[in-house]
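Next up: just one chain, as structure tokens, the form predicted on its own.
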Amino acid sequence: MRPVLRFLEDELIERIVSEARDVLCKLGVEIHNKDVLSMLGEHGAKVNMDKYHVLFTNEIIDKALKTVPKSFKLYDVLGNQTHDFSGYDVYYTPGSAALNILDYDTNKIRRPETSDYIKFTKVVSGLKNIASQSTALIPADIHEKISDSYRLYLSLLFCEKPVVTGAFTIEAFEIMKELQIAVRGTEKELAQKPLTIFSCCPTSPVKWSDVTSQNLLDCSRFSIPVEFIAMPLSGFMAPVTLVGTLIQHTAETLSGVVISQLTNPGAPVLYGGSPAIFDLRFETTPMGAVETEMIDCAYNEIGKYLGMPTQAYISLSDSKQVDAQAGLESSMGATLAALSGINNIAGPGMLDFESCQSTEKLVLDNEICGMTLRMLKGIVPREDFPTLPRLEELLKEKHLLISEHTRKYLKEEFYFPSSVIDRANRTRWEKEGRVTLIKRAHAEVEKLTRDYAPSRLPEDIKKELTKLMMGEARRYDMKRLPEIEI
């Protein structure tokens, strides 16, 4: 039996959804994109172009919910299926778009460079419990105008796993689409075998900027999957109560679903977000707070109730170091998310309120993910009835270490973590140098980097990606990209 956790009763979900519909139909949404407003008007919404405001109708919402896919699949650069976002299947991906990295050598947070990004991507390639990569770091040694496309470019070059990404400008979408088509071959093949998920973020309260709404339009037109990242802040930019925040989150996310489905019925989406409570004492948004994690798990239930696969920024920490707080917050989030069946769990590796990545934390989080994935398999009998033969063997042999039953089921029953996790007795631990967690994690990072196997993406495609990226760089007067070894 797969263990499942729930926070909301169906009756409460129905009331939340009903209130969210009222918000959209009576209070409305502010959308700073006239193409989107025109489209909504053509479908019967009440639009005020001058004020960039629109009142939805229940008919529009119902129409969108009828066409939104209940699931979709994701594929790697070689065209192999890696994800099936359906039911309670869960997948982990690193947190995205961090401005900083925690430097192991100095133990200080600093701005990352291209070399940091490539190393991070190589490590992701070797982590068995991280199913996809993300455009995790924003390199400081590149022009900000090509930052989005450059990160996707590096991801496609160095790692075969699909990519969770996004565009912070309208102009970036075109080159990011072309990079994907270079890998897939045609627009049709890209639609049939999606390679990326784009994050599209409404602004709280109940607003879409020109950039984010245009990105949503563009992705929907080309059937590129999107994840909606609504970010209401309880007690600041949303009601202080968890239910009130869930109502606002539902309204903001549903508005994106409508835009997506009216643009292209059947366009794949993840019902996601990155909400948080607001800690008035420090004026911060703690992603590791239990209430934040409860909101994530609860809106996942709402998304599933509405018939969509789900996403959340969870399994990350607000700590500034890889310490006990980082482990506490990340493991609790990963466990709650897995038990709730959040389909795409984003956050491993992240520190400092979603602003910092740590490669060492990523390899630790990979072990947390592995443990939770084992937990989801539940407890099942494996030739355990009758038990008498096992106990007779135990009494005779005095142990079951080399029993046929043990050898057959050992690796199915137990999750064996890497050397990042210390399971040695104290005598052995002391003999081997009393190695700390952070040193073990760094050793694993170095091992994965040494053992990295280059992507099997054909060389001609890699050259085409570089040609496209160089062309984009020249648009912004960059004569060359940072030196890299492919």
The other form holds:
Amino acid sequence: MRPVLRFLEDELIERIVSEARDVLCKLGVEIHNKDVLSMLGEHGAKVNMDKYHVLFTNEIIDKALKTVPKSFKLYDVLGNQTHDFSGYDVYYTPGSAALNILDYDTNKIRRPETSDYIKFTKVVSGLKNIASQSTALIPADIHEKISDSYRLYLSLLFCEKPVVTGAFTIEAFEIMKELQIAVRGTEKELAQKPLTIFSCCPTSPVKWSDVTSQNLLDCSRFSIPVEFIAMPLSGFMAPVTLVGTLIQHTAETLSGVVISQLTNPGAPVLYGGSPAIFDLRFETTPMGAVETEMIDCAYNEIGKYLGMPTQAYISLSDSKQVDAQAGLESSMGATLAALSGINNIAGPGMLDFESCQSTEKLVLDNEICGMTLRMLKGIVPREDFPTLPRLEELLKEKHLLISEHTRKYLKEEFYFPSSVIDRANRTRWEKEGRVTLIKRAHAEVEKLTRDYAPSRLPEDIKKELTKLMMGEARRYDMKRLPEIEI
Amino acid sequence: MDILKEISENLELGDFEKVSLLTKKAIEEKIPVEKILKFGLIGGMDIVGEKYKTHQIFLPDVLMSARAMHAGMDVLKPFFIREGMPNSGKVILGTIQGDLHDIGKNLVGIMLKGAGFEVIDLGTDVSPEKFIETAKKEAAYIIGMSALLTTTMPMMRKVVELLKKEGLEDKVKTIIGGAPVSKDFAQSIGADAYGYDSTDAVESVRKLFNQA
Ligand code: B12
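Could I have the structure of this protein in the form predicted together with its partner chain, to go alongside the form predicted on its own above?
Complete assembly follows, chain above in first position.
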């Protein structure tokens, strides 16, 4: 049996959704994009162009919910399926778009550069429990106007896994789409085999900016999967109660679903978010707070109820270091998310309110993910009835170490973590140098970087990617891209 | 009890009706308005700020107190207009061009207002030209800028440069903030101050005014 966690009863979900519909239909949504507004108007929504305001109708909400896909798949750069976002299946992805990287040598934060990005990508390539890459860092050694597309470019060059990403401007969408088409061949093949997911953020309360709503429109047109990242902050930009926050989150996310589905019925979406409680002492948005994680799990239930696969930023920490707080917050989040069946679980590697990535934390989190994935396989009988013969064998042989049953099921029953997790006895641990967690994690990072095998994406496609990226750099007067060795 | 102390204590409790009444009473008792402002209202807000900083009270308590302070200010205003308003500092606030994050900026605005400053909030996606134009028009001494994206923070430099170009660097001071911004970055672009949260912002703004 797969263990499943629930916070909401169906009746409460229905009340939340009904209230959210009221918000959309009676209070309405502010959308700072005329194309999106007129598109909604054509479908019967009541639009006030001057005020950038629109009142939704229950008809368009129902229409959208009818066409929104219940599931969709992702494929790596070689075209192999890696994800099937459906039911309660979960996949992990690193936390994305960090401002800083935590430098192992100095234990201080600094701005990431191209070389950091490449190293991060190489590490992600080797992590078994992290199913996709994300454009996790913003390299500071290139023009800021291309910093979103450049991340995608590096990701597509160095790692085969599909990419969770997003654009920072309206203009950047074009090149980010072209890079993907270069990998797949044609627009049609890209639509058939999605390679990326774009984050599109409404602004709380119930508002869409020009940039993010245009990104949503553009992604939908090309059937590029979108994850909605609404971020109501309980007690500040949303009601202090978890239910109140959920109602607002539902309204904000549903508004995105409607824009996507009316633009292109059947366009793939993840019902996602990054809500948080607002810590009224520190003026921060704690992602590791238990209430934040409860809101995540609960909106995932609402998403599932409405018939969509889900996403959340949940397996991450607000600690500034790779310390016990980082471990406890990330593992609590990952465990709750896995049990709730959040399909795309984002966060590994991330610290400091989504603002700092650490490769050392990433390899630690990879173990947390591995353990939760094991947990989800549950407890299942494997030739356990009858057990009598096995116990007879045990009594006779004095152990079951080489029993056929043991050899057959050992690797299925146990998850064996990497050497990041210490399971040595004390004497051995002392003899081997009393190596601390952070040192073990760093050794693992170095090992994965050494063992990295280049992406098997054909060379001519890699060249084409570089050509496209160069063209984009030139548009912003950058004569060359930072030196990289593929 | 000393009526100014009473004002300050009720302000701490966030009782805006009492603060309003007591301020009126203080005026009737012929206490100079500057004194009521300085020791009753601002004095109370200073204690509130300190308590917030040390987590004895939370943000909502601060805002309740700020509301009470404004109730007191409303009573004082007509007298200031008659006797000449002391220069209550004016701050132009906005999120820099290309950036739509405004939660932190709004919070800074709320706290600056709470501390008695006049805040003109230009919203998000504000161009360098607009910052300068408004500062000139409003004769404001301070421009406060917020950036949450590494891609938009370089734009703050432009505001500082434009101020220099127009020879305004002594008349208008700049303060910046936001998650990717740091003290070092502020120095590197020639901004006059940096604030890491709303309390720090208030302290820094106050310092800038005191240096004026
Ligand atoms: C909330 C949030 C959003 C909300 C914003 C809602 C709103 N109305 O502002 C939404 C969901 C809309 C959003 C959108 C986007 N976001 Co955002 N967002 C955040 C998040 C999680 C929290 C920011 C916040 O509000 N914090 C709470 C407030 C209270 O804190 P604060 O802003 O830091 O402000 C305090 C201090 O900094 C200081 N301060 C702030 N301003 C000022 C000004 C002055 C003068 C002074 C003195 C002090 C000061 O005082 C404040 C009070 O304590 C940050 C992560 C983070 N750690 O910052 C990401 C983050 C900033 N966002 C990010 C991104 C990528 C985006 C998007 C581009 C995503 C997308 N693809 O669409 C879009 C931006 C579009 C655009 N052009 O702006 C990245 C930035 C990456 C980078 N390297 O630049 C971050 C780091 C998250 C991440 N890892 O992905 N986001």
